[in-house]
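Shown next as structure tokens: one chain only, the form predicted on its own.
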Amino acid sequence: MNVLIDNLPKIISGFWLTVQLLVVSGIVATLLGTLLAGMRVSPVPVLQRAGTAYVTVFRNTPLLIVFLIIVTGLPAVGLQYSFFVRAIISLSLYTSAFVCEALRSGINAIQAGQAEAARAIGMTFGQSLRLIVLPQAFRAVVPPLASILIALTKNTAIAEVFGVTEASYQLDSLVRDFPTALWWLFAGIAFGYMIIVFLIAGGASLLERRWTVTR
């Protein structure tokens, strides 16, 4: 026990950059994927093989490939990032393929009436979608976002391998200073997880108590 309070100030650090890649990667992924709904979803054909295509190349491809991808190849062509940026765009990139098939299946369960109505007053495919479609399926579909949260919370662990130095980056950094104190870190570090992941849990149920979707 002692040596968990002797580092904290070192695993606060760690989990504090956590915390920053799993909001900063969830925004973007979010953002991304409702891009990908709308493609997916689109009367444009070529908008929809686009977004069916990234989504199936990401789904199917382990994120430690993806991180291997962006780490690697950015440089290659001259994009210099740190590897916390580096983190970011390979956890957007892979989170926001499931992402758009989350809100994919909330789209799907909204009325058609209700959008062949939006294009009986005139509304173009893109305000029906944002004005009355999307919000709904935001509201329909907050437990599977609220999972794909907690999954990119275990994910950003990998960011570790690449020096970015989260929680699980002062785990095995403490884990080799202190051999002995093996499973008390192991505690600690897992007990900061589940704080995480309680509170995204938590946050999930409020809204979708005050969302309820009455269908």
Given for the second form:
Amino acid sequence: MNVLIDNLPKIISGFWLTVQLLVVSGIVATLLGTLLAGMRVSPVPVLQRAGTAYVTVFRNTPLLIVFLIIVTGLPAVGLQYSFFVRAIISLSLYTSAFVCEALRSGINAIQAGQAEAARAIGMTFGQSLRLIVLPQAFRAVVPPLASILIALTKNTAIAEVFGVTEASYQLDSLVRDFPTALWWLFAGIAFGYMIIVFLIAGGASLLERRWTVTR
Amino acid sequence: MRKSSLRLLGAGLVAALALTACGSSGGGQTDVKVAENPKFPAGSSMEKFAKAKKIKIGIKFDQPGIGYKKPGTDTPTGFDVAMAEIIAGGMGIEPKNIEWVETVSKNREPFLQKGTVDLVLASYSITPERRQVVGQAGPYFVTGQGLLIRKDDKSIKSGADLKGKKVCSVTGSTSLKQVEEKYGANPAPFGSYSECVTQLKNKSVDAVTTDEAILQGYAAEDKDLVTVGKPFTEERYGIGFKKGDTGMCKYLTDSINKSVSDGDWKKAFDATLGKATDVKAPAAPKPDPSCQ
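Having seen the form predicted on its own, the form predicted together with the partner chain:
Then the entire complex follows, led off by the chain already shown.
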């Protein structure tokens, strides 16, 4: 127990990085995923195929491989970002494919009549998507989106072998220095992740209650 | 093209490829003297190995210059390998009759205890904790934590220049802690040393740190990299054997001393780690006289 209290500054700094990874890549992935979902349901075949190709590639590639490609590949083509930024890019590229698919399922859940009505009053595809379809789709997919964010929280741990000293890295260093306090350390770090996950889950159920649409 | 797509698949593979391209050194390159009909006390383990004309030796497979197995080859190369051939040669065992077993850091003690290997030469630092469970003769080589940098980087000359610099080593390693606490460096943890070297070469980190001998191996394979400064810890590489085999310990200690006095030790060093630019053979080690 003392080992956790004594090393609290290290643990907190590790979790601060974890939260930063989560929030930034969560926002980027949601924006990118929404764009991709729009592409996949758009009437333009080229956009549809591009969206499908993106989702197929990133959903079927292990995150570790995405990290390897981004972390080693970007400098090879002359793009020199910090390890933190490279981790954000990897996590966002990977997670956005899942956000896209969750959102697409939400879009499919909306009755076709909604989009048809929007077209009938003269809205363009973009307007109908932005004003009619997506707002309803987001409401429908709060639970799966929360699951994706929870997975993302845990996925940030991979960054510990790609130059980012986040929470899991702090666990590894503390286990090295205090091998006798193994269980306390594991429990302490796991508890930290659990707090983050509970916050996401709590937020999601709050939104779900507020946004319930009676059909 | 093939190389660049592999790079995307794995940093380790890239390093391996790069190393392959540069050629390798060690095993079999120093003409090992194989003793004819060596005499050993009856019942000793040396007599057993000499009679069987074979022995199982544990080494690392992933440390260029020390213990390294090129992908697609059967024989490992490096200083540990060359020393192992000298030791085996003294028992009348031809290098080709040595069975090389990969030992990673975590399995060296269990492999010795269970007899999976007969000896271990695997950048195996002598420590009091290890000597409680296995025997360690030597040291046959003394190194310490060092720094590997790009040759064109003039801003780092020793550990003192590391403040605020990004320094790479394996996640959770003591080396990383040392540079962070001693010199205020920013730790950049990675999965393996070869990935660290990749990040050093593409300028994402400023230095790589671990045992200097390991770093010298990388420097020997890559002309753009160089080791700098004095080692800031002391690691004494010993030969691991089954605990309690004092006869073996005496034989190993005598063999190390003999290889130093007849020049085989220096030959082995020059053919492997000594290939690194700016690295001269260090003072020959003095093995601990008392066997444990």
